[in-house]
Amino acid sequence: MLNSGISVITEGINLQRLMGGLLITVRIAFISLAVGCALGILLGLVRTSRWKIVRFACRLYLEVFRIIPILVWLFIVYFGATGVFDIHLDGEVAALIVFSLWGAAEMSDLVRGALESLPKHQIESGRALGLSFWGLYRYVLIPQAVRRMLPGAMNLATRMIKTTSLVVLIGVIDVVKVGQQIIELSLLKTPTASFWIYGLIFLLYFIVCYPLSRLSKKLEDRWDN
């Protein structure tokens, strides 16, 4: 029957555990992309640098992140870090750097990607009004920036919510491994103990994801109009 093993969610404290560990996936997820955010901004400006050397390092560092799984990076950190500098790094806190500096990375990319596609009289007409080059960005380019980046920044924090799964192989307890522990507790007395956590899961994702999606459909509407 379908229903046999569903209530493996409410035993005992199951169901208050997957909150617990949902929790810390947000965290490092939320945390991440606000400090991701917030360099990648500042890194996106500097890529329309005029210096080659400037934007070359720039363009090197986003590479090194496209090219190398998140994971090496959560071993780089957890692992390899803490053991050549002899220090000790919580898993919760090697996510948060291998994330944030992930985040800034892919950021700095769609900032970069938005302002180069503005139209060039943008910038001649702010000029003409005596716009600083502060105020440039500030009035003119940034505020169009950001409608046109809107799309794929909703579309990295989702990625970056999702990926946070892998943050489970440096023994971090979020909402998988979680799971992984009720259902092997379960297995025996409930064999179906892995579809009901597992969709559970699948849920839980789905709830945090979908109005990341939902509020970027409606911002690009209300610009639009």
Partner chain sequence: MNINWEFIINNVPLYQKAAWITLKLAAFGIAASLVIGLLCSIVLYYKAAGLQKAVRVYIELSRNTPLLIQLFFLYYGLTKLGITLSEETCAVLGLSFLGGSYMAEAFRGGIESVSRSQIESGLSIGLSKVQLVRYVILPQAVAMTIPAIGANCIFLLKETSIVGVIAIPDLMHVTQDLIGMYYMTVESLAMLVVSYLILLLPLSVFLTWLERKVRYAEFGN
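Only the largest set of C-alpha atoms that superpose within 1.5 Å between the two forms is called the rigid core. Residue numbers count along the first chain shown, from 1. Nothing here was measured: the structure is a model prediction, and the numbers come from that model. First, how it differs from the form predicted in complex with the partner chain.
- Once you line up the core between these two forms, the Cα of residue 215 ends up 2 Å or more from where it was.
Switch from the form predicted alone, shown above, to the form predicted in complex with the partner chain and output its structure.
All you get below is the one chain by itself.
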């Protein structure tokens, strides 16, 4: 009885629709990751500042995102914007805002960690060579820091892709929503649809995330020694 249900995946344009949904999920993850990276690198540099108050503010920003679950953030931005400012944000826009800000927070910590882990003599040697402030970052610190933070950044990417599955809860038509629609439509004809569709979505996420986490592990192993 179960086997008969698997055809629900390939029926009509179901598979095509699911892929379309997946594309939206991945799109949200990658745009947020790009924005988050850019903002996070800037913030990470700021976090090595010598002013305590600046470091504290950045730290607070990070902790606020670490402590409150992302789903709560999605709710705050999606429903809160309507409640407080009386504007209606599209679910996808709300998701992009939350994921970009979250990405920036996590990224800033990776950048800070990488910069602080660099041996002090690297900075001193750079100075001794007469490099300017920007020259020091451009030729000495950033190339080394990037190497140290890349595995962490890859992990962040997989976490982001996984977390984008939550956007269905603020009304974005992503792969999960499309799946639910297909399940509802084929409820009478194929009662086992939910098993196959959710199983397939499970696999789809795995297929997207697994290569990234493998790559991160590989980079870590190669650069460790």
